[in-house]
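Next up is one chain by itself, shown in structure tokens, the form predicted on its own.
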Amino acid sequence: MDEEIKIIEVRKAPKEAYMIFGFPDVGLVGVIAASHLITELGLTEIAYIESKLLPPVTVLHEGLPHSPIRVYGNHQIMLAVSEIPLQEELVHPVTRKLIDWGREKEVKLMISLSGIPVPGRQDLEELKVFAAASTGETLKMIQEKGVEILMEGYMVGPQAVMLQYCATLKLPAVTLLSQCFFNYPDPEAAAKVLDLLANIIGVKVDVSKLIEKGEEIRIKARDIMRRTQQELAKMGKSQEFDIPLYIR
């Protein structure tokens, strides 16, 4: 199924530079993040994916058609973001073909934007990211930056097939994961989760829009929150918040 995707590339990708990803998963966090990324920043369309395994969509940007899966980026970071809910049979074929075309880009460091819901998050004053990697000393520099490593736990979705193929490629990957809503978007929690990717990469990023823009963000996300729930049902994405017996 993975020789059934491609990926166009519309402008030449920089090397050795910082791969991110943003997909729709609970709290839309990877999404809202990437999307204020991309303004912060100023980064341009380098790629997009092509493949009839993708629904019959197309997103309009300005009038103009594009695909709803594109690769953004500058000198230093290439930023994979999403604006439809990959289907279940996509997750694993989508997600793989990225890494091996930022493999073959050299990228540094592999990063995956997203959330981890909690129960009581509207209680919350301050939103906690906790990180996992894909390799021992991937883990080991997290730690050194001061983040908290999510000891154990389930991952469903894009960041769990993105975390254990870098970890068969022994790829350094890491997954940021903040605090978050289950079905609700949450702007709050991707400012959060921004700040960290700022700290590890190097790079300044502003989230004061973010945080002012909460409610907006909030009302344009409901329907693609509504399609990514359904996703996620069928992932059984629920079982994040089970706790896994101690298998060594």
Second form
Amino acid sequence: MDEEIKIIEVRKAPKEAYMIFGFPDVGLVGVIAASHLITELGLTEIAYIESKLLPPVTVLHEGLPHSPIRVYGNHQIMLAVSEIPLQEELVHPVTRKLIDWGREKEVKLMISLSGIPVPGRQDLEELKVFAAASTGETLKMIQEKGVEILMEGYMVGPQAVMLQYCATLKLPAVTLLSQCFFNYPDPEAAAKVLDLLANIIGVKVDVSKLIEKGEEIRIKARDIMRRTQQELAKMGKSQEFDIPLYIR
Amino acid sequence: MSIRKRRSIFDVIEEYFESVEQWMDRIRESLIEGPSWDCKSCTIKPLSDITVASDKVIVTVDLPYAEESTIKVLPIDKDMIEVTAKMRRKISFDDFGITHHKGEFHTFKCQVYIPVPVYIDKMEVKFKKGILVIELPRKREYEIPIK
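Switch from the form predicted on its own, shown above, to the form predicted in complex with the partner chain and output its structure.
After this comes the whole thing, all chains and molecules, with the earlier chain placed first.
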């Protein structure tokens, strides 16, 4: 199945960059954060995914068709972003393909941006960001940055596949999860996760516009959120609320 | 002692088919997706969510740009509520960069189906950070005695 997915490079991809993933998930944290990062850092498209396995969808921007899953970048960052929710059966092959491609580009750290849903999110004044890593060393590096670790629990979705696959390949990878709404776009959570990302990769990212435009983003993101909800339900996303029986 | 009027088997069957039809309508509605906006009424359908807890049903609705004083929650049936709210500013297709549709929106409107019996008249409504939270206490129709 992986062979049926192609990454078409439209520009030379940087070597030894950070590779960031922003896919539709709870609160659309990853996608909102990725979209802001593209604008703020002026990232340009360097590659896109082509596959017959993807739904028959093209995204029109200024009258021209674009693959819904694209990679943006500059000299130090590569950012994989999807404008459509990944169907359950595509999560593994698409995520693995991107990781294999990133590996060829000698990526120094893979980072996925996402959220962790909290009931009563509207009552939280301060959002926490948690992290999990693919290796012990990466986990230690993240802890040294003062990030709270997600010690026990289930993770469902592209970030789960990314972390597990990178662990198998012994590649350094981190998943950053901000507390967020389950079913509503959450720009505030995206801002939180970007603050931490900036700290980890040493890049300045101004999130003030993201906060200012929060309501506008929530209106614009309704339809993609609705479709994401349907895919998350199929994936069994609510399992993230479960308490695991950890077998040592 | 009150005398309960016995319903005929035909009434029971008719009621059963009516409830199946209502259920099918809801399924159909959730399967056939329409746009989340309506140009004629200038309304946008907000995102909503429902949680059924042991003692209450919690409905939330995402209402960014909503003018708090204009929010209305109306019971339109024993198992359905309607939420409407005016926006602080009008939103148009131009704001989304869309040129192939024309229209602007100034109101949120959605209907939420409540899947279990509740006291609709005892609902409590809160609005925080653009999220409307409606809590409806659940009705206990009967209790099974523990022997």
